[in-house]
Each structure stands twice: as structure tokens, then as C-alpha cells.
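In the block that follows, a single chain appears as C-alpha cells, in the form predicted alone.
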Amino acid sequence: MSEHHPVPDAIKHLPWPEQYQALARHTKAPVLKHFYEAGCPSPQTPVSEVPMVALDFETTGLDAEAHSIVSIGLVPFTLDAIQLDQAKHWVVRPRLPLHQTSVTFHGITHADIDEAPDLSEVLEDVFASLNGRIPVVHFRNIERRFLNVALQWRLGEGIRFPVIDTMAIEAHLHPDRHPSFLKSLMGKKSLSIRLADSRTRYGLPHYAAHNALIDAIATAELLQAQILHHFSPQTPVGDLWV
């Protein structure tokens, strides 16, 4: 899919916040440009002051291009305190028919898909929980690439923003989690940054997968801890995004 409204790459170069005001004014659609014009914070603001999101898709598959989004969770949070009354769910309509690997993996059916709206009817309610936060995610290809190639398809152009991926942070803190060739012959396996197994290493509770406001909750759990145990509150915020 064609992005309709490409970003100058003059644009995609300049520091997130100063990016966020130059994609406002560049933008044509109006709930990206309020998405921009909600700002982005400074790279050194104290991860501890600023509003995150956390956000979870399940998909019908991996490839951003050839899947589609079938449910969104998301869950306003700081690290003091996650706002579950602001927690949100939804189930979208994919593009294609659902396949019955992703049905399997999900749970989501046909049956519960039939009635449901495209991305486009719930696009102002899910951008009213994203404006001024930064997103956090476990595993950034999937919610950055599959938004951005979802609002290709449905308004013209895609959606730039930093996100914090706990699973990019467990592999930043066990860069030897792969055994090397012998000991994997003695029986030694890799360490696992997966959310439910990179939340057990912190204590917190075991939660069913694949349901993505579940999984957002999770990932704002396991943010918090990662930053209690592995951080400090004022670590700048920039050097944890991505």
C-alpha cells in the first residue's frame, strides 16, 4: 500500500518533538493532526512525568501488509498508578476473512467480527487515548507497523511516533540470553523476553494471552517493574523510547 501523503524525510529526522510539530502542520488528516499537535515530550523529561499509553493489537497474522488488525487494547498509565477506569477495548472488522490459525490463537471468531465496525468508526475513540501519551508496547513491530500501514490504507497517509517496548528493554538486560553452540548442546535453552515469561522473572502474576487489553494491562505492569527494579523515575525518557 502507497502512502498517499509520504513525510519529507527532512521532517523524519528531526527529534521527536520537534518532528510531532512539523508532521502537524504537514498532515492532512484531521485526527493525525490532532494526534501531533498533542505534542510529544522532551527526550530528557523523567520517564516518571510523563504520560504513557499502553497499547496491544491482536492481529490476523504478522505481516503488517498482507494482516490486518482485529482487536485494540489500550490502557492510560504512569508509573505510579495504571488507569484501569480509562482502559479500552475494542474488536475491528479486519480486511480479509479471518484465518483459522489466527481464530485459534486469538479466539476471536467470525460470529464476533460480523457486527463489528471498521478501525475507521472507532479511530476518534482510539486516538483519544493516545494524544499526549507515548505508547508502550511489547514487541514495536507489530502496533507501530500495523497502525501505520492501517491508516495508509484507510486516510492516505501513515502515522510517525516513538514508542517504549518493554521486550526491546528485556533484551537490552540479558544480551547473553542465547546459549552459545556447546551449551546449547548440554542442554542449556535461550531465555525467553516473551511478555508472560518476562513478567514472571519480575514476580508479577500469571494472566491469560492474546487478549489485547489483557496484554496492554500486562505491559504497563511490566514497565513499571522494569523501571523499579532495572531504572531510576528520572530516567530520561529518551533513553528508554525507540
Second form
Amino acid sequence: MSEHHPVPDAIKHLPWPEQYQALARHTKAPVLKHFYEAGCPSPQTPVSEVPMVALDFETTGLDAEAHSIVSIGLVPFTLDAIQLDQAKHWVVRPRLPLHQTSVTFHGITHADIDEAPDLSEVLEDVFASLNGRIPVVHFRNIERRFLNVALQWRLGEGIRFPVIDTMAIEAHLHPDRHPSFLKSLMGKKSLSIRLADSRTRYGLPHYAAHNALIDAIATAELLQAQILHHFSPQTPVGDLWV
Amino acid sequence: MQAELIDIRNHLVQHSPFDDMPEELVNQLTTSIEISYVRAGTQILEAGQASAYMYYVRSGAVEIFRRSGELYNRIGEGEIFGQFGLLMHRKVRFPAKALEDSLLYRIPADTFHYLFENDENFADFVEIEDRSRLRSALSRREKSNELMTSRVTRLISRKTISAPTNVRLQEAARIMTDKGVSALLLMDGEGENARPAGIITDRDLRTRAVTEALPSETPVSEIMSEGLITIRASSYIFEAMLTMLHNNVHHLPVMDGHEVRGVVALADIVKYESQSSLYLVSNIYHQQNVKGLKKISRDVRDSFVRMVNEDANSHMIGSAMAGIGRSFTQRLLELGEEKLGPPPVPYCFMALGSMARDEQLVVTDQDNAMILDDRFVPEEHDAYFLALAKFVSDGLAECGYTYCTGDIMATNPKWRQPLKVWRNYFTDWIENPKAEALLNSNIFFDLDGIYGRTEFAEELKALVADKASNSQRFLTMMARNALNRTPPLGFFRTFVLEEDGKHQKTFNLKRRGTAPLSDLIRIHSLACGSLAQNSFERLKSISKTKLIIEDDLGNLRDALEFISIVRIRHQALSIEAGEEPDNNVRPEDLSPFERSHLKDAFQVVSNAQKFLRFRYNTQVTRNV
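What would the structure be for the form predicted together with its partner chain, given that what you showed me was the form predicted alone?
Okay, now the whole complex, with that chain kicking things off.
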């Protein structure tokens, strides 16, 4: 796997809206051109006015270089509403064999995958929901990295975009989540910033199933709660994305 | 639906009304949901705002308020709110506020209406599950009419102009001219102890003093109206309007205890509500012949439609229409007397049925009778009364009140009789009741004297109230008749339809709704010895006796109001569409809101009939 068409550093250091414009000119693959052309809101835009899309991948493992995407769930949303009629879910065939451990976790079986398309076959549909929206994820190291690697494999080009990371927001809100040595001796546990545990702190319900779509919805709900609890609808989106 | 949304779907189907919903509908519903997180204390719905969603509480809790700010309900996980706004005018009826941080599923209006149309259970649930909603729907609607929310004191703009009862005619006229008032309140006693004893108006001065050429030195007490009709300061404007309509007076002293707060004139209300039915009433008295009356009778329907559009309640509309009908009758009697000369013996002209009950609408025939003084000698006097009865009856027919098909009119010699004969009629009906005979004379048990010696009618009312409550057999026969007409509700709460003249599948809101209700209310009221004639007033009398528990009375009141108002609206719509109004309604012409509330109201009628059957142990007879 190699980068056939590297992005110059000068572009990488541009603010996101200008970077999208530059990337739109620089990129070759039409699907990415369209993505960048759809644009990125200015960092000053109040988060309540920003169209977002909660994105979640199930993968065969945690290493983007060694593992593959098995399913994609997404739901477009705004601070005001998560629109289930636009919720999407795809199962895709991984490049590498499935490990039994990941099967038990996300419930996608070999049989499901044997019939599934390659990611390249659903890319257009996936991007139809991403274009013009700021992706929202829980733990940015999965979705952004896996998508970047997967596109380099298939298109010969990676992808760059800002994300709002609900886990990073939780981490920021709870800098002292790991108790001191003394306190941990007294039985105090670390505060978890995993998706399900974070949600509990906002009174959000527990979802029994684990799939990319329900996790995407769970992430969108978590962001609504975080913003209304700790920020405000007027918070500039640039303060939230990373 | 994406299979991955199963978690969301599974939560819905654990709760009513989604638990029995066909899978396909739940899937459609799930896909349409918009999820929204709200913090505790957030105002979710504001009164009057356009409603776009029904809400389902996925987690958290929400408080629902009345418009007055009073807490109405608390909604928790798996419960819904906001459906009322979608059912009624698409405006928020009940403000909602998050009590806790809550995750809400918003169900868009389109989906809501689709479910309402396609799932009977859902429709019933969002409408009927909580009966008190019928009541709140009704009271909400009434609140929007200013006549029903503003106090009569609001119309008092000037100091009361009064004079002692012994003031001379000329002096009274001078005071009225100087002060520019159309009525002068006459007081008995002085200072602190002064009490209003009567009132004289412009009209009194004209009709009584001037036409009869009374000397200007005559004390006003000689022409003053006796039995002063007043209204309490706490009354609403519409009550003042009803009082004027019912008693045909144009001035009402407003009393706060013994103290006079002011005088409200017809003109004040007419100004307040520029084209009120009161205006029409006053116009009736200005007409000099049948032709003139016929001409303004065309305004009756406009007046009716306007009241409907102004969200008046059925009591108000029924009373106003009865008041208008009464005024036509009274004016015709005045004109008849002018033409035929003064009556040879005193008499009372009596309204029967819906006019007597103050429950008249626009589709109505005339039901009336004459009670003559006992000195009546048929050979000498009857020609006069027949001519008068005929003049009135023909005049009413000209004005749109069709002849009674059952011939219950003063033109029928049987119903133009001296008081003693009327006493015998009623005594016989009550003491020797036969169901068949009562079926035809039912209408006489709603009676009201509207002209002449009204005390004759009062005497008959008292006789009925006294005898009926003691005659179990009479009440049983009446109950049997009252059970003949059943509400149009089949098994599983479906409407039972009949074919109307136009070969359409309809049900008759009068025959199957308001009539059976007023029938059964009449019986309970007679059993209580009540003198009331209006169904709502009768319910009040019944309430004092504890014959029926308060909850059931409330339901009866709501059911009567709701069926009446649907019937009224149906007629108003027909009039506006240029069609002849009737009582036959096709279910598909009703809004979903009306359909499901009607079923609820009919259920109340049906239960009340069961109670009546049980109480009077009557056999079921069905000869509709």
C-alpha cells in the first residue's frame, strides 16, 4: 500500500474550509472531488447550524493497516434532530480474513460477508450521505484512519476531513478521570469514556444491540447531550472538531 | 426499515399503542422518527405554536401543562404527548416542558395522520384512552370565545343613572334626555338602603306613555316593568346575552350583592360583537309586518354560522337560536293582536320542544300551543284565537319555521285549550300513562310560556314537576320510549349507518345522538321534580339530588355538548356550501378528531341508556 498521489504539506496546514477547496482541485477521484466540493462550514459557524453525520465502522481489529472495515453505519443529523429516515447501514467484504473474536463482538458472520460487496461498490452511496456534513464519531482513530487507508487501497488517494469526536469531548471534560494511586488503592475506579458509559452520564438509554448504525445513532445522541450540557447551540463548530 | 434499527423499534412495541400495531406500520413509524435530546427545564412545546410532531418519550420525563399554566400530566418513558395539537387545528394545545433530561422520538405529522387513518387502535388510543381529554378539548375551545371569557362588568362604562320610583313621567324623560341614556333605573328607598325596583326604557316611554297619552304627571311606577331582571357582576357577557334573549329585555342592571354596579344595554353587547344575534333580535321588533320579518329571517342562518365560527358553545348557540325564534313568535303575536284587536280573554302562547329547551338550531319546525284563560267560551272566543294562531303559524312558516308535521301547533283545536283542560291533559298523561300516547306527547314536557300570561305555563311546569316525580309508572313509560332510539354504535365501536334520502350512508346526529340524550336527561330531571327545561340546566338540577354520580353527569354534559357541536358544525358547513342543512352525517365528512370523540360520546349515551333501563327495569323495545 503506497500513497500514489500525496497531499502537499502546504495544503494540509490550511484551515478546513480552504483545505477542502484546495483538495477539491488537487484530488483525482471523482467521488472525493465531490466530497470536497460540497465544502466545509467556517469554524465560526454555530454548531446548531452545522449539518452533521454520525459515522461508525465495525472493523476486524483496531489497526487500520492490518484490519478491515466490515460494516458502516451512518445517520445524518443536526443539533435539533437525528433523522432516522436517512439512516444507512452497509456490510462490506473485508480484505483480510475475519477473526473469531471480532465475530462475537459485532455479530457479522462469514456468511454475511461472503455475500457482501466490496467497499468500492458502495462508496458512492456512502459519500452521498457524507457530502456537505461534518462527520461525528466516538474515537476518531477508527473511522478517519480506516476510511483513509481503505480509500488509498481502492482509489490510490486518501481522505482528509475534520471530525467531532464525542470521546475526545468526554476526555476533555474529565481530565482527572484516572484516580491517583492512593485513590485507586481505596477502590476508586477510572471514569470510563467509552460510548455506553458516557451515555449513562447524560441519562441516555442503553442499547442492547451492537451494530454500526445503532452506534452511530448513539454517538449522535451523545453529541446532542454533550453540547446541551457543556456547550451551547452557539458554540463555534471550530471549537469542537479536531 | 434498516434491520439495525431494531433496538428503537423494540422499545416502541413494548408500549401502547404500538404493541398491537401491525409490523409494517411500526417499521414505517420507526423509520420516520427524528430523535432529539432535551435538557431538563427546556420548553418543548409552546401554546399556540404550530404543531408538527407527536412525541414519544424514549427516556426521561416531561410535564404537560394547561394553557393556564396549571400542571396537567406527567409523561414518562414509553408514553406519548403532543398528539392533541395534531388532531386539532395543528396548533399546540398543551405546552410541554422537560422535567428531566430526556431523549424524545418525534413522530412527524404526516406519519401521525397516516397511522391515525390506518390503525384503529392507534386512533382510539391517542383520542379516547383518557376520557378527560374530551372535556379539556371542549373547555379549550370555549375559552377562545371572548363572550365566554369576559365578564359583564367590562361593558359598564358609566355611572348608573337612577331616580326614585315616584318620579313623574316628564321628569324621567328629562333625566334620560339630559344624561343621554336609553334606560332609567328606578330605586325604592334612599341612600344605603336604596334597592332597584324597576326600570323604564325609551321603548316603555314610547309604547306605554305616549301611545296611551298618559298625563306627564303620572308616576313612572305605573308604567315600569315589574319583576326586574338583573344579572350578577360575576357573570360572563354571554350570560347577559342569554338573559336578554330569553327574557326579551334590552337592559340589565348588574348587581354586586344589593349594590347596582351599572346597567348593561343590548347596544353595549352589540357594539362588543358587531353582528351578534342580539342585533338580529332587536331588528325583529322593528319590523312592521310579516313581509319585513320574512326579509330579515334570511339573516338567521348567517347569525348561526357566525356564532359557530366564533367558537360559541352549543348552549349559547341553542339559546340564541331559540331566542331568535321566540322573538319572531312574539313579534308575530304583537302584529296579530294589532290586526285582530285585543284578545277577548287572556292567554299564554307556549313554545314546546327545542325552543322551550333553548336548544333550537336552524333546521327546525314550529311546535307551539295556546293556554287560554278558564273563562274561555269556545263559541264566543275561539274564532279569535284560531285566527291569531293561524296568523302566527303562517308567519312563522314564512320566516322558515316549517309547519309541524305532527300538527302540534296552536292552530290545532286540541292544543288551543283553557288552562283547566291543559291541567287535565298533563294529569292524565302522568297518572294514566300509556307508552304510545306518551310517545306523541313527549314534546309537551319541554314547555315554556313565551307571550301573554306566561304564569299559565309556569303553573303547568309546576304541576308536571310535582306529579311526575311521584309517578313511577309514568317515568317507566317515558323511559321505555327514551330507549327506542339508540346511538349509532355497533360492536367494536364501529358506526352503524343508515341510508338517507340521497342514498348515502349516514347516521343521524339528532335522532341517534342529541334526541336520545335530551330524552333521558328529561326523565331524570322529571324524577327529581326539577322545573328546568334546558338539558344543561336539567343536568345541574339532577346533580343537586345525587341521583346520578357526578362523573357520569360530567360525561353526559360533555357528550351532549360534543354531539351538539358536531351537529351544529355540520349544519354550518352545509349553509356555507350553499346546501340545505340537515342532521345526516357521513363518517368520512368528519375529521378524525370528531370521529373518534363522537364514538366516545355515543358510548356515553349508550351507557346512560343502560342505566336508565336498569333503573326503570324496562324491557328493550326496538321500533325505530
